[in-house]
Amino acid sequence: MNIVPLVLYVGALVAYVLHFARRDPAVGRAATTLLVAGALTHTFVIGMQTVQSGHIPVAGATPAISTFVWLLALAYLYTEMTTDERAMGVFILPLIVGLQVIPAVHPGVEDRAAVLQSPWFGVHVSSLLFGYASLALGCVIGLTYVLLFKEIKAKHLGVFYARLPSLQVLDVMNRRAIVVGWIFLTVGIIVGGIWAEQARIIDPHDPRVQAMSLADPKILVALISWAVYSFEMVAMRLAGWRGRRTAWLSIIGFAIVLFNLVPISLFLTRSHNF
């Protein structure tokens, strides 16, 4: 069922670079409408499998990277709308393509573990795939402001200067993702000690249970990725950070987000290959 929304994507993608290259209305209008249809289409998919699995398919890597490549298209789409700016989709599409080809390829079995049947674990997954759609706009936003920065500086007023937001409107779209996703960031992670605990109790001879710790890559570059934010939040509040630094901070930490997300995910952790 996750190839259609794929095939939207791709032709969503290839209209958005044509749009870009172009700037044809036309070709815009038709990328935007070839994401609103693959998102629907992709939230019946979804539909489908909460209905099957009796909630969000959230457990285990492939069903997250599928709700997390939902959430990211959905949460383009309302900037988009809200902003009626189509240039950054040339840069969010590849990440929604490249991460939808996983759940397209290898579609992911529930795991109807005790311990994934709590709320917490359902808030806990939730909240952090929230955090990551709005952190992955933070850093395609902060991506997209270094790339014009440094042609102003180079005083080649080229295609990015023709094509994307000011500066100063790039700036403060990234602050804004960026403190969405910080708190949700922060409640994914604190609910997820408390599912620990739960799970503990619960089931506590399972060995994805006893392998929760910071001994867990998955648990260890999580928190990572949160201290990496949470120093750029503290930068702008306390130290007036703006600008080329936020930019950076959000790219490397989503560049942890998504080293997170899926190769640890898929390959090295031992508590969450659920």
Contents of the next structure:
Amino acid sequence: MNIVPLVLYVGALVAYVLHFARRDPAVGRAATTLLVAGALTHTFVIGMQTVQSGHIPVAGATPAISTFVWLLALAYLYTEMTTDERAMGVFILPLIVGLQVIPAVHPGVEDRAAVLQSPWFGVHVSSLLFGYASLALGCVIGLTYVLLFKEIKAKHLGVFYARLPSLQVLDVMNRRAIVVGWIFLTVGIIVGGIWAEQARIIDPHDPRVQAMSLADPKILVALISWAVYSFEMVAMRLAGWRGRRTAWLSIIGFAIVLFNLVPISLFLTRSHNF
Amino acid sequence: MQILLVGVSHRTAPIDIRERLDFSSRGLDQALHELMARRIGREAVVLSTCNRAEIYVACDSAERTKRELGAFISDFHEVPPAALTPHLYDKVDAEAVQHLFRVAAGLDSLVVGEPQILGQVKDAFSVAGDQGAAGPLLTRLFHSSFVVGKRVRAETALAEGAVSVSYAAVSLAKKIFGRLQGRRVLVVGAGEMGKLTAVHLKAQGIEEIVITSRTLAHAEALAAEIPESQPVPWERLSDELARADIVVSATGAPRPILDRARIAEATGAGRRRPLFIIDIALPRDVDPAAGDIAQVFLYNIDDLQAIVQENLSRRSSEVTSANTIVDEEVEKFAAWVRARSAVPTVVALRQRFEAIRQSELQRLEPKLAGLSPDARARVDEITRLLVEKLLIRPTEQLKALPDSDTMTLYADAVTRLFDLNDEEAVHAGRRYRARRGERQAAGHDTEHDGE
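Output the structure of the form predicted together with the partner chain; the preceding block shows the form predicted alone.
After this comes the whole thing, all chains and molecules, with the earlier chain placed first.
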């Protein structure tokens, strides 16, 4: 079922690329329409899975990725509609399409283990996924900031100069995305810790629960990404970091998150493979 | 009716002639009044900008009206015809339409794609509208020209990019800082160039302007000319560098006065905001090496000129696609005019058919008299629908004819086939209906009329 939103997302990607290249407002509206359609069918898919299994499809790597993609599409649409800037879509959509391929190819809601029944677990995953969506936006905005900065600095005013909003606007958008993302990331990690303690009591013999420690790559890398974003928060708040430095931190931070979300979740973790 | 345009523009007339022909100096409404008083054309719009003075009229005879307009322009501006005629151009119908569309698109402007012209065309039309000078033909024409202007702006890059050095500097500043409100500008040097740029930035929303010069008196003199700006002594240059967002440097110094070290110091510890330095001095005021500093964007006069050149060449490459839009819209407008020219024939045809229907009903009156009011109304309705149905196709076909020659041919044929010039036959039905209307109003008749 995840294939339908994927097809619409691919259509939206093509339209966003065309819009970026030609700047035809009609194509831009078509791009947004396709993305809205994709997000709506995705909402339907996730809703169906929730009804089918009785819980939000967040247990297991592929349902979590699907939900993440859905949140990212919604978060991006929110930014597009509030800022009236479409140029960023061309950077966000490849991420959406690339990630949505995974649940489309390898679908299904896996059965929920006993330890996952706790409400703490739902809060843990939802909070992290929402945080990741915001951080993904921050990453893309940071990327566009760096590209635009380079163009102006090099005095070769080209594609980005003509299409992106000002450096100032990108900087503010990036900082907002990071603040929101960091808050949800922090909440998600704390709640995860609480839940892991409970899980040890509920089902102490589950090998995955036993693997919940700093030695597990998923947990370790999550904490590393949190450290990067926390550093960025401190640098912004206390040292007044702006512009290029925060843009780069947003890019690096999300690269780590993405690494954690896909290869580690699918292949390496021993504690989070539900 | 024909559309006629008579006027001068930067392409045909030197500045001194254009100045003398400026309609806006005495008011467009005045010109329109006089045009109407002289009964030149049936509709008129006067477009007057610093690069053109044009009169668009809808008239019955372009040849005659052309002479009248020439005389009017000469009288109105008190320019002898001999001085005026060589610069005057005139265009009729499709050519006039195309000309206006090109003007609205910015294709005929001195700087191709300049943005003000569309607004000026709109203003010209709205003045004519207020004065009651713009009728249905010119209203449609000007509305179509607004569509052209909007389409060209949305679908091509004709109007994009700054095409003057000062505008290039302002658009760069906006791309770096977003809104310019609340930003601080430091002007170094109190010469003419510095003043121009400061005034320009001020117009773009900059509120804080500080001016420094080696001679404080010069800075003070310039600050007095620019409201809300303040002079600062030369010794505070480094402090002001650190506080500024935008630096405009335009001194006459023979050597760079802002070296890399000084700027590095100003943008050093604690500063995270970008610093945009515009060096418009020749020779340069700012050490080019300062451009390497992380937070500094350094543009000199050549860089800005290169941007302007690039924008100009990009604009000229967009002319072809803009012309395509103009041609499309000219064709659309022509189709509308043709459909419109079919209207009198269509109306005459309808009246003719209606007259036949009414006279037949009248002839059958004795036989219909015995019918109930309902049945009579039904008969009336059926005959009316029959006429409607018979007329639908010919009406559509007439309105969709591909060119005006064919249109004339068909209109002639229809007129002759149905003898539409015979006024008596056409109006017979109208009189009959009028009589029936009187009877109804007097309350003698309760039947429903199909009209």
